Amino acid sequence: MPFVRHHLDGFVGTVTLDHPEHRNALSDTLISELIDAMEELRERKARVMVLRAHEGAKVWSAGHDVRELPMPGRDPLGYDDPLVRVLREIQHLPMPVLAMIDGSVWGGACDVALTCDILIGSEKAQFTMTPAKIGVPYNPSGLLRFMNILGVNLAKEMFFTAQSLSAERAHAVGILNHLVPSTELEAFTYELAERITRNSPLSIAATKESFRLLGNASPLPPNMFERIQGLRRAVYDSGDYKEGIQSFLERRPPVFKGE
């Protein structure tokens, strides 16, 4: 049974995360299906895409599937890992991607949502960055994305505390473009999508790519990336990383030792 459904209605494509048994966790299989769906909508000349969860989902996505995280010795968020690949796919799509969020968003799924071009959420939306709860060192590109959207201090708060941002605060700090009642969310999102399809797709594609390039216009020196990678390697080689994954699988609080 597929974990992702998609269809095209006129110029508006819809991709639906549909794996309720695992709260739409971003497993390798779900991500592979998500990338395939986006590629098909690109080939069918969709002009805008709505990314949403299945009807009635309390969790939009639970983020990275912890059961599939590599054990110590390998970067859990390397360049070719599935989560990083789907983020690049969203960034490089020529069409705008609208995230329609009517539930909570956890961990790497926050990164997926923030990578979308426009976010529309209901009062049920919440955003929680959970890497510190399982001892995962987040990658530099993801950290930069949060810093650019939220500012350094709020990004630090999200990553350090692993506490949820409410829909109201997410709207106030600019994560959500629009905050609308749950009963109006779908109609509002698709009305906005239709409005986009009436504009020039070539102009929009060029503008989206320009935003992407300009957002990367302040390079860091190579030794800075080497330093960051060294910091991350120390974490995913550690006992804390192993404990974070093991405690999640055993459904118990982790006991981190800082080593």
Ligand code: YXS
Contents of the next structure:
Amino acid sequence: MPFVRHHLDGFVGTVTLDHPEHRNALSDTLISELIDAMEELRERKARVMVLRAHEGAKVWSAGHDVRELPMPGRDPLGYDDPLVRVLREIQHLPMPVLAMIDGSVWGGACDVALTCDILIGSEKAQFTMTPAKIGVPYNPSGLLRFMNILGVNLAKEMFFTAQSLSAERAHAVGILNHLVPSTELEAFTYELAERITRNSPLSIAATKESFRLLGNASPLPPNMFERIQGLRRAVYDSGDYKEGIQSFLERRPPVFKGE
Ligand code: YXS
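Now that the form predicted on its own has been shown, please provide the structure of the form predicted together with the named molecule.
To see the whole picture, the full complex is given below, headed by that same chain.
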């Protein structure tokens, strides 16, 4: 049974996360299917994509599959890791990706949602950034994305507290482009999608890529990058990193010792 479904209706592609048993956790399998679905819709000349969860999902996605986080000693969010690859896929698609969110979004799935171009949520949308809860040292490109979209203070609050952000707050701070009643969410999203398809796909593709290049244009001297990587290595080599994963699997609160 696939974990991701997709279809094309005119120029509007839809990609549906459909692994309810694991709350659409971003496993290697789900991510591989997600990338394949997007690539197929791109080849079939979709002009816009809607990324959504299956009908009735209370959880849009539970984030990175914790069971697949590498054990200490290996960067959990390296350049070629599945989660980072799907973020790049979304950024490089030449058409807008609309995240339609009618449930809770956790950890790496928040990064997937924020990497989409336009976010439309209902009152059931909720965003929780969990690295500190799991003991994961998030990666620089992800931190930069949160800083650019939320501003550094709110990004710090999300990462330090691992507290959920409500749909209202997410809309107020600019995570959600639109906050729409759940009953109207689908119609609103697809009306916006159809509107995009009536505009020039070439102009939109060039503009999306320009936004990406301009948005990432923050020069980072090599020694600063190396310093950040050193800070992250100390975390993913730590016992706390192991404790974060273990506590999730044992369904108990983590006890972090700072070592
Ligand atoms: O044990 P079974 O097989 O029944 O499966 C359970 C859960 O193990 C599974 N599941 C997950 N499996 C792997 N990775 C996950 N992230 C994950 N989340 C859930 O789904 C089945 C049902 O889970 P259950 O009973 O808890 O469902 P629920 O409806 O009561 O609660 C839904 C959630 C999402 C509130 C709850 O499952 C939850 O809190 N999940 C963990 C959310 C989270 O902390 N995600 C962050 C993952 S780490 C990550 O994304 C990055 C590395 S970082 O942290 O750096 O951003």
